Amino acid sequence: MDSTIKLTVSHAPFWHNGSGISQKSYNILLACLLAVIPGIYRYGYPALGAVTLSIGSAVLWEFLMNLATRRPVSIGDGNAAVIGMLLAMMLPAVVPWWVVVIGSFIAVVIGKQIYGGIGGNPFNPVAVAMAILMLSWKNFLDFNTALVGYGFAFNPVDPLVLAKSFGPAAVKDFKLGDLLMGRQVGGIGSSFGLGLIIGGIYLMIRGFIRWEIVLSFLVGIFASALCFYLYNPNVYASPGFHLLTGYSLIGAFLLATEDSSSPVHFLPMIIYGCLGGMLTVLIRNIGSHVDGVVFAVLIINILNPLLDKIRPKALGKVAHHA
């Protein structure tokens, strides 16, 4: 009788230490609560219903994805609600609901879904969905347009867009301390940057998101910012003003450490990061976009491949036989 013992081989890594994409999206989705729960109570059931409808809608385009692909239904890995997640913390409060679905259809189908699905995909999906819109409807994301109705404790105005229009004495009344806080206008989730900040270390300290791109992104910014500031401060804002202000801080935690857009070893993401904040300040600065963290994600996320194929030397000599 045949006994021949059959082994099943399958690809790297061999040791799996038990976690998976869905503990992964969880812990990303609990993260950005910290930030989100803010935006709700400051801009009230508009918030909450974009958030919503923002999930809610990439999780149905994911499911029937799968259906029309004909794939094993992968709606409980919670990478798509991390996706309508992230895309409704970028958005005003007050965005349109069919922005929102349009947004989600190509963060999740576009900017996912074609390439295969998760792990397939060489640019963040929200980053291809926030420029399309950002370049569709600009006025749909225009803060200072869509948020005319609030009443708010301090100035009214998107920090960013005074600062490019008017320089650096326009946003003097913004102190770094009430940046940190939320105290400026801004997407959903995107504005109170105390709550990234705690969220985006906790995922650090668990392993979820990689602190060599999110340093080298945050050093990036300042470094960048730093330089424009030193040649002209009249002209320039300050390092820590582009650092609290726009999606910064959500750029450098949420979408430029996105697994399959991003490096895997040490270098490339040191150069990964720290070209995307250079980027970024480039953008703002000399650029005709008010916020450049969108763009210059999709940036590096192309020159992800490149970077990754700088490896360090093998270790040990060439052996000469006699």
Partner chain sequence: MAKTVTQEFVKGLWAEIPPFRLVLGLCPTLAVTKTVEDGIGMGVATGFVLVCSNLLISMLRNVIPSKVRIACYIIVVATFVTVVELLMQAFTYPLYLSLGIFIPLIVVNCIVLGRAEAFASKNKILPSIADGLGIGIGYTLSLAALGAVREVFGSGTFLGNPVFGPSFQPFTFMVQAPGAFVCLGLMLCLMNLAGKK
The other form holds:
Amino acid sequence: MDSTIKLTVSHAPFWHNGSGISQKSYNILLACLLAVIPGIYRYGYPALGAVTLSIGSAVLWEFLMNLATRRPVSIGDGNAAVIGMLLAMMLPAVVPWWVVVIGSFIAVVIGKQIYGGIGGNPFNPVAVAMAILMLSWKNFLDFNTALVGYGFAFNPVDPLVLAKSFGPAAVKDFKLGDLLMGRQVGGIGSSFGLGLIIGGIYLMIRGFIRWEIVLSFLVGIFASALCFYLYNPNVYASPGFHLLTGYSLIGAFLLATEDSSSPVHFLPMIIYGCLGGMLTVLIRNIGSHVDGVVFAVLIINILNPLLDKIRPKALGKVAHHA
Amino acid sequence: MAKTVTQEFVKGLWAEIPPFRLVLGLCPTLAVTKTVEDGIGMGVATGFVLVCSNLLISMLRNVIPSKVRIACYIIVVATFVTVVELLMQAFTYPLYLSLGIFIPLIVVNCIVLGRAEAFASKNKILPSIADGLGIGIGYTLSLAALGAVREVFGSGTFLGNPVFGPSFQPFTFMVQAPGAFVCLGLMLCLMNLAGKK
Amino acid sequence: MRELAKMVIVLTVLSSLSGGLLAMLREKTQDRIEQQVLEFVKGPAIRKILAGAANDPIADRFTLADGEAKRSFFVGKYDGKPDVVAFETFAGGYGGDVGLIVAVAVDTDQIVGVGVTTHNETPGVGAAVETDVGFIRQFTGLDIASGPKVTKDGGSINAISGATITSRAVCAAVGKAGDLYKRLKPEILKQLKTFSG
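Next up, the form predicted in complex with the partner chain in place of the form predicted alone?
In what comes next, the whole complex appears, and the chain from above leads the way.
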């Protein structure tokens, strides 16, 4: 790298442009609403209850943890609310209330506060909570059994389960457009793809989430699913199907991009995202779990410190000793 | 240095309690604490080996040439581990089945060899026994505590008896391997919190 | 030179002492361990199948040579007559061998019951052989030599859902039991006579 980069730093005082953690949080919440409101419209009051309970309990846990650790109360920055919102978006609407409360406890306390609060967590708190919930109470988080009471106008079976158990022929009735418009069972805020995409693009334009991670995550899913699809289209579902089902979109836009557990430089971000997408498809197509996004996000979170070693050279010269 | 026998015993119960303070012997700590019973069984087995090997090594400390001391320690430890294994097979077969490979693995448990090298080889017989007993009981208590937390939340039972009503949904994560890590981490955190005051 | 000699002597003496102790202990515990293995590994299945027997089938057993291998047979007495014999066979399942106890009534050559002893099948899928009473009961009353098959292979046994391989293994084990029974029947009858009275 040559020294064409010029850094212009003026003297103090500096002007704060007004953005901060709280502004970021509220923008993310706003973007999430685009996906959550259609979800509430589809799943009714239980979904509304789950979302409010999740946000409320997450904020409460944050407050209690602030008290217990004798630190300044940090619920104002809105991060706890974002965690609660994201958690609720991934849950089925009729999940029992105590699962929501335990989930938000795991996310806020074990996922974040144990490590010293915002910015210190090595893993995405929501992914930690979802992984633990999925391992513990599979039957409550299974969309097929949880949402059996609804009369949907579309096939009420989780498309990923169908594809995994019966091959792609079973899911040929799912048109990509339908999947995009959320005509599939799924989490409260993770099944309406269009809302997630619009919200995600808004956040990318405002710079709250990094486009490099989102794009490489989606490319990772698409490319590896395409490899499987070309290898044997009778066994493996099409790449577009993988992009629009399960937690793919919410994972790419909102889980993988969490600040403290993702890399900061260009190349590391690309590697991080691509690996996440690839792992997702590998777990879905080869592994035993139906959806691999949560586990893929956790695994790339572990890699984050390693990836951050790839960084630009420091400015200035290093004296060469003989 | 002039610690009394009692002090040597007591230190194993809190100040040097193995998995939490010394952070030693983690493999069985994580692997066989699914239930209280397994935890206690593992702790008692390790404690027995610890006391016996400490006793013998302390007795032989002037005889064993320093160049081959590790080999000698291993022989002593392995002998007692095999004794424990045979006895367990003969008398507590179900426990032997649930502990499985982790009984023979006591040979390479760093607590046992660590106490032999760091304590028994330099001290008289009585303090060595006290040290082994203290560490052994401390280890048993820690494994039982970890086992209790994991069993109560993970299976809803304590020593096999259900503690919650029939509507309890077990927190299966706790009895899986990652649950052991998270649980141990949280307990370490609480121990440090308690020790800070 | 003296140091070297000392090292060799100490190590030799230690090893031989340890070896001697272990050999002695092994000698002492061998019978008990064998008893325990029978009791806890095969015992539950045998007792379940021979629930109505008047005697203790684990205690009343004999071994026969079958070529190279030795096989244990467990005797069940009904109405004072030792006319049921149970023995174990193995067949490859999804995750290794599935062990199966097959109990046969010697006068009719009918299967009295079967029960799984050891298996390494997938929990929640193939592992259901242990608990799926409906599946196991299908074998009761069949002729031992009939060589049952699952419906997929053109037989009459309904496989456990999702666990065809495990179900096949159980059928194969029953088939092997039939072969074994046919081979050894004269000797079995001879041995059984010693238990009557």
